[in-house]
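Taking the form predicted on its own, here's one chain by itself in structure tokens.
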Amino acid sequence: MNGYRLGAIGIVITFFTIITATVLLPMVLFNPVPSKSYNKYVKTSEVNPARGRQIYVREGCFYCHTQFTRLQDRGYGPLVKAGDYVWETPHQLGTARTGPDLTNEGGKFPSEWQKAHLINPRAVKPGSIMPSFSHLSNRDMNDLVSYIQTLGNQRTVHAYVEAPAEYELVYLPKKTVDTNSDAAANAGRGIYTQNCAACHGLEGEGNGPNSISLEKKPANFTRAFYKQYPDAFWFYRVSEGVAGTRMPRFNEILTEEERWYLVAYLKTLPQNQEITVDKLDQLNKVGQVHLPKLTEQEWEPHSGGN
């Protein structure tokens, strides 16, 4: 009997021992600073958006949407913070995606795209699996777009692509390689010939010897925008290539040290003109490749078995 009562004190014990861990220990201890990147709600005489996220609740809609921008998220946004959530209760974070992170959401469509989203999902995004609301009021439906539109407007969003996140706080931070140096640019060169060249050409006009047979064409480095990117942009782009196009991920190629490398080279490329590649005679060809000929005393016999 003694043995039951220990075995069952002993399963109390470490059962409030987890809960005080995982849930009690960080409640108290666990005060982040208010960020300056929070939602902020403004209610109009039209909308009330705080009063939108209540609908939000009510609806469930955080059964399917999460509203927390993780390090290894694509294409969601800036990064969230600890402090952002310090004013939201209770917190909209999520756990599951069945639907898009809406972190970053507000601002993204216009509020009437929104609306019909809303009432009629498929009929913006073919091959929604999101119900329709179309049983809300017309007060509760604008309350509820108000709301979307304030996520994440206090965040800044730009409207090119920028290479994610970790490109930023992992890789570039822990970068060996000199990318603004001429010698790391002559050990990228090196590089992007063998590896580069054959679609983008010798010079990066994305005039080499197999532009000509792809139907997206390879992108010519000497147009100005290029001067724009920042080295973890480029290390991005060399790294996981260009969705869409015949460009490998050189992450699976090259290693880490040779990818910066190649980054420092690309940064040297001219930028200053354009060309568009439409004809044979204006590919950037190299020179024509003799093979040796051979006798017939270097072809290894056969003896057929004799």
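Since we're looking at a predicted model, the values are computed, not measured. Positions refer to the first chain, counted from 1. Only the largest set of C-alpha atoms that superpose within 1.5 Å between the two forms is called the rigid core. First, how it differs from the form predicted in complex with the partner chain.
- After superposition on the rigid core, the Cα atom of Arg51 is displaced by less than 2 Å between the two forms.
- The Cα shift for Lys216 between the two forms, taken after rigid core superposition, is 2 angstroms or larger.
- If you fit the rigid core between the two forms, you'll see the Cα of Glu105 move by less than 2 angstroms.
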Given for the second form:
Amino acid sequence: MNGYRLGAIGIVITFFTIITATVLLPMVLFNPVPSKSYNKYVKTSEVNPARGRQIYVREGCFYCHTQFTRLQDRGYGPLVKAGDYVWETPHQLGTARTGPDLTNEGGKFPSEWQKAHLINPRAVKPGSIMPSFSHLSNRDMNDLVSYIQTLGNQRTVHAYVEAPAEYELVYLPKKTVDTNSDAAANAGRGIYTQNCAACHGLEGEGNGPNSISLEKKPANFTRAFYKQYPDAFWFYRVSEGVAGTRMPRFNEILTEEERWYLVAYLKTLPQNQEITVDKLDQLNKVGQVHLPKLTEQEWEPHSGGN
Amino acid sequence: MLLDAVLSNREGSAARNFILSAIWWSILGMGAGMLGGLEFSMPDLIHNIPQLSFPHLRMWHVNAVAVGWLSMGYVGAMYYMVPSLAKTKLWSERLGNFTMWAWNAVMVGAFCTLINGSTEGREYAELGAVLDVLVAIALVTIAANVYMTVVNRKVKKLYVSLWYFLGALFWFPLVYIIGQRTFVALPGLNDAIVGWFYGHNILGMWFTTVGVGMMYYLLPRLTNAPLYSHGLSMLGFWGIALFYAPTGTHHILQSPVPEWLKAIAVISSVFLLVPVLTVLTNFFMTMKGKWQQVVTDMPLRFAVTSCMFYLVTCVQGPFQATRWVNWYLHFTQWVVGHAHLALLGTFSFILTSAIYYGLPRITGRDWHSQGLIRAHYWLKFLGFLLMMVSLTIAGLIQSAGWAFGVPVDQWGLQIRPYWGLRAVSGVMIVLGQCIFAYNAFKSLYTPAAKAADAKTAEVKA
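Show the form predicted in complex with the partner chain, please, the one above being the form predicted on its own.
Let's see the whole complex now, leading with the same chain.
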């Protein structure tokens, strides 16, 4: 009989010790200071991101989308800090990534894209298996999109910027190059290989040889993000460079016409992701534009062989 | 009399009603899982019905199989096993039946709320406040019932299964109440820490403890062999009690929670190998020389399959919890496969074994068809293997995708065949479960002339 009593007392003590150590102690010892990079849910007359968060929870988005970037996640923006989560209750850290991480999703795509993605995911992301959320009311959807657009906004710098007005008003009307033509793209390819490939890589994946030494990594043009760029914006980026990076101002290096050719080529880079189809089965049937690949020697004529 | 009809006082009625409810909810829960699996390979299968969109289905699937199928089945099995081990009657059949109704009310409430997206937004703790309170009350009444039965026992020593049952019923209500955190709002990461304490311990402090207790009950009975070692069984029990509770944080190893907490979680996860190996040594030594019985004895076959899956899942678990493996495998379908291996492969199989063994002894009616039991076994076993293989491969593709920084839409298409296989496996498992339900229905509710020569309960020690 004594044995049972000892055993029972042992179980009780063990269990409460463990609860104290792993539940109560963290509550006492772990009180992260709110950081400056938490999500700010700024309500406007049109949208309410805080309500959007409730819809995010209600629709169970966290079952497939996580909200913490890890050290090894490349291309998902800055790492999160403990203080970022102080206002995030219930936590939406998530457990599985059937879709991408959403920690720094805000500003990666225009809101209209996000909305289209909610209504028909496969129209904008052909391989996606996300269910359609077309059953959401317009208000719900706007709030949800506004919530997604706040994610990581205080953490990241790539909010969706627009080209200055002069590029729309001055440069675009006097454009002499058809930026949608294959000929212009072909012309742009040479300019790209000479001026851009060293950093952005031959395939535009941001993995050129110089990228190793750059602290701020060159852009990966194959990301879907870049296919949202209108012509004027490409032209603006190429002309003015990117502040805070080693990207030069090409308006001092290339003529206006050359920069338009370059734009035409850059637009072809994420071609394989621009294809939108109704059904996944059609994916392989759509013809893709394949530009002739350059051999290593053509790319770097001075390599001199082995 | 109405009271007798609603709250029957007949011996074994609480156990029987719990088990039948469990089978019913298992079909709804696994059906939802199957439909969710189908939506993975056919994302536009169901359009514009929010109740049937994947996240709502998943929410319901998890709660239905965890709270409905496994928990209710466990309680039913305990209501049968505890009296038989204590050599006495269940303390109160009326209380047992009352719990059964309360629990079914919870499940109806859960169905109505979760499927409509009314959720607390915490994984595995989605039930609303009212339902949480009801579950807590149900757990406490169950604990009272089982504890009082053990207090009234006619044997001196407690068999190891009773240790497991009593332990589980002591700590699981606490884990549940802490884990639901219905009336407190903790800041995000603290919420996650408590959340994973609960999320992992619903497995460790409930499904594993009761499930292993049932293994300890069933294997010696089914094989007619004494348990290999009682000392070893106690070592396993204490191992689970000591090492399981702090492991939850291994789910958020790469998030900014305190390092010491992660260290405790990883170390105790690896130490879980101790109870697992003692448990399995015991099982396989008990099975020594009895393996041929697996050919004919269906409950035993379910139990042994469960033990085999237990071995696999418990080797996977500590392996996945270590930092370097977790680094690679976390967030992928591998983990989903692992979770199904534990809950479906191990504990659902042992519960099925307990039901196949116990239901005829509770009701005095033999199973309608042995062939259907066999069909159930093979559908569930092969379906589960298919699911495990497809989820594991899908997980490896995913983890390679994440590790090498490839965008989702590039590797997403590569997983499509495995989503397809997983959908097929879901159909097989649900089909097996339907056969199970049909078999139970036929054997219990068909006026049976054969009931007389059924294998009635010869109460063994």
